[in-house]
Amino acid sequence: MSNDKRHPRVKEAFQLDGDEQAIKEFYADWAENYDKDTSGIHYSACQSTYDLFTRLPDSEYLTVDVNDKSIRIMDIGCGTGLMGKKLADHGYSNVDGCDISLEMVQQADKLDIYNELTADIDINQPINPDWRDRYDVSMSVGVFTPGHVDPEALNQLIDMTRSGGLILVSTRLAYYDSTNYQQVSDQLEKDNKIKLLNVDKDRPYTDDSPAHYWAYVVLS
């Protein structure tokens, strides 16, 4: 008997191997049932990310007031809008979202909580120049997971975020263990592009796995 507790859709997602077209087709098919399926495996990444967001340590480098509900936030890989809804429920009113999947973005749009929503965004690729240094906070929740993006995609989050701004990232444990995420993170610190403010390790994510949650301040 298998002890694999992953939802069948999660198993499929692990096999996408970062293929842009395969990812789009997969989420086009899953979009309508995504919220129901993830609630069934107690997907708690948004809550864990929000917990980290609201208890950051003091830093001379961080110039974002996370208690200011008007700060400009980008929800990267917004999916159906679960993280955006969490922010909206706590009064944050200046949130944009982007995702690789048009169908997931269409689901998020029904919530009427995002200022701007953009589909067909693959953060493995360079960002739109208009987004450079645009956001006070960039969040990527449930995206750094097997079969989706490379750890080097952190560079795109840095590009979106202004100096002194904040980046929040979740890394599913299987992703962290199977990629060079830690090495990429360390190198970006050595290059003075970011500074790690805090990391919550082995915090709730889904029934089948914990995740690590990272908070960085952008230095340049």
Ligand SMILES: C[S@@+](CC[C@H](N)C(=O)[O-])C[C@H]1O[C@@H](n2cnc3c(N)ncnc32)[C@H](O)[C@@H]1O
Contents of the next structure:
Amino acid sequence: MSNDKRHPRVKEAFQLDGDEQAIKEFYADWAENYDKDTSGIHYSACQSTYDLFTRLPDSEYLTVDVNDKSIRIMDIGCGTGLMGKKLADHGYSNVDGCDISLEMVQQADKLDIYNELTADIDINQPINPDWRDRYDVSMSVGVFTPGHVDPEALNQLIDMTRSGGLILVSTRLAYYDSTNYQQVSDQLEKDNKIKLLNVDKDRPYTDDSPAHYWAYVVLS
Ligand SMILES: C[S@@+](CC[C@H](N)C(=O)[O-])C[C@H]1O[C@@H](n2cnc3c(N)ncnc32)[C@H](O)[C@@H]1O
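Since we've got the form predicted alone here, give me the form predicted together with this ligand too.
The next block holds the full complex; its first chain is the one shown before.
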């Protein structure tokens, strides 16, 4: 008997292999039931990310006041808007979202909490130059997971975020263990692009797996 406790959708997601078309088709098919299914597996990545956001250590480099509810935030791979909803529930009023999947963004749009929502954004690719240094905070929750994005996509988060701004990322354990995420993160620190502020390791994510949650300040 298999010990694999992953939800069938999660198993399928692991097989996407970063293929843009496959990801779009998968999420087009899942969008309507995503919230119900992820609630069924106690998906808690947004809460864990919010916990990290509200418990940042002091840093001379960080110039974002995370208590200021008008800071400009980008939710990358926003999906149906679960992270945006968490932020809105805590009073944050200046949140944009983007995602590769039109159907997921259409679900997020129904919440009426995002300022600007953009579909067809592949975070594995360079960003639109208009988005450079645009955000005080960029966060990506549930996206650095097998079959979705490369660790190098961190560069796009850096490009979107102003110097002194904040980046928050979740990495599902299987992703962290099977990719060069740590190496990419270390190299970006060596290159003085980011500084790691905090990492919450093995925090709640889904019933079948924990995740690591990373907070970086952008240096350049
Ligand atoms: C597991 S869902 C997480 C959604 C949301 N952040 C949440 O926490 O519920 C992963 C999301 O990442 C998006 N995604 C996958 N690959 C992407 C890519 N290369 N660029 C941008 N978004 C991507 C998917 O369309 C999907 O909405």
